[in-house]
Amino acid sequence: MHISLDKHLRDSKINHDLRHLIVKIATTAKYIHNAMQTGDLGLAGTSNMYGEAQLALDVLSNQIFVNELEDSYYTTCLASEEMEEEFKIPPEKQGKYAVVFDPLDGSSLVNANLAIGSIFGIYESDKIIGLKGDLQVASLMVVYGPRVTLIYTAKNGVHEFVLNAVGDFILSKENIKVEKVAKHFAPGNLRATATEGKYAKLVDYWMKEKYTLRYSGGMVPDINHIFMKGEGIFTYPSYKNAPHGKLRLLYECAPIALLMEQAGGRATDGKKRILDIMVEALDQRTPIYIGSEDEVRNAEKFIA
């Protein structure tokens, strides 16, 4: 029996509005997949709030998600890595959920035909600043690769769905678990080892212990690898040129941290649980060490 995303949400007794919002995000992800296959992959001639050059596909993906979520009647406000300000939903269209998202994480990998993804965090709130990741009611990660997959949690475990030939997301893995010990490592920003001696020692440890390197240059595919293998660790430290880290707390780290914890893993900034960090700014960044619990704890010892 094929179990659809909607049926799985129903069977999990996810409330009506949240269920429809998650299904809406999944449906919109299919539009993004189509845009990647048919759209412009060049530069848009604009920059995002971080000064990074935007691809035309970044801009298009963001606009598609904003349009679809605004018209869903389930949201109060939206925040995206591609927008400088929070987008308030008009009163006549408001629901009860704030949605934060990275519409196309790793978009620079599209031209190389590598897997990329979309990340979403959902809060029952009419604001975003002042929240903590632990208050998310759900988070999702969509992977656009050889297969299009969606992994979600509504604090009911972590479950994977694959997009089939007729356009439905069908359950492929239920209750994904991440073991405490890892065999794989995905070290973000290896250049930091030139100035960050503690991080260099951590990477040396992994190599001496004969861990297997799996690093794509994109957070979504590397985290997805951990979920599919049931073990692993992904790191992106702070370093001289980015003392607060590079990855965004709101759009990347907090939603994925919720998924990882629900699968039995761990996610910290090296000292503090990612889901306990308060959002003080839309562009807030954080170091991250995420994956198998024992491996994250070991990484914390190296960088302490």
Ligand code: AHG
Second form
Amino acid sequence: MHISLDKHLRDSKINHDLRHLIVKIATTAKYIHNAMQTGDLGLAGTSNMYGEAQLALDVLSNQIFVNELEDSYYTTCLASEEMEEEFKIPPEKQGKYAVVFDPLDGSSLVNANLAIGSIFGIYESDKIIGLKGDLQVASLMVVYGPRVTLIYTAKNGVHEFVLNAVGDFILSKENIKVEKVAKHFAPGNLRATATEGKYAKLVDYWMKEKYTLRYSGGMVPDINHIFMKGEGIFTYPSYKNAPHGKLRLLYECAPIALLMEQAGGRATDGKKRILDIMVEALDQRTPIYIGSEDEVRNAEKFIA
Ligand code: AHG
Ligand code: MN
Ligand code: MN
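Next up, can you give the form predicted in complex with the ligand of this protein, since the form predicted on its own came first?
All chains and molecules follow, beginning with the one already shown.
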């Protein structure tokens, strides 16, 4: 029997508003997928608050998610990697959830036709600063690859759905676990090995131990690989030129850390759980070590 995302949320007794919000995000992801298949791949001519050039597709995806979430009546405020400020929902459209997102993670990979994703964190809150990832009531990521898949947790385990030919997200893998011994490594920011001897030693260790490299340049597909194989590690360390690394706490690391912990894995900044880090600024970054628990602990020893 086919189990839709909506039915899965219902069967998991996820409350009404959160269920509708998650389904709304899933529906909107289909528009994003359509836009990336057919749309303009050029630059928008603007840059985001990280000084990164925005693609027309980054701006468009952000706008589509903002419009749809505002009109859902389930949200209080929105924050996204592609917006400098929090977007406050007008009082007459307010619900109870703060939604934070990276509308298109890995957008520079689109013209190379590699997999990319969207990432969402959901808090029951009317503000964002001062929260920590642990307070998320749900998080999810959508992977736009040869198939479009969605992985969510509402703190009820981690579950994968695949978009079928008639536009429904159908359950494909329930209770995903990352509990096996790692055999794969996905080392982000390898350029840091030029100056960070400890990271260089860690990468060396993986190579000497004959781990298999699986690195795409997109965090979402790289993390998805770990979920699908049930093991692996993804890292994105800091170094002199980027003292907090590159990846964003609010939009990338915290939502994915919640998924990883719900699957039995581990996610830290090298010392501290990602989910324990307080959000002090929308554009806050953090180094990240995430995946199979033992492997992340091993990485922490190397870089300590
Ligand atoms: P975004 O496209 O949202 O700016 O982020 C891409 C991220 C992530 O997906 C990936 O792991 C990382 O950037 C790759 O970083 P490098 O540019 O250092 O390779
Ligand atoms: Mn991103
Ligand atoms: Mn992005």
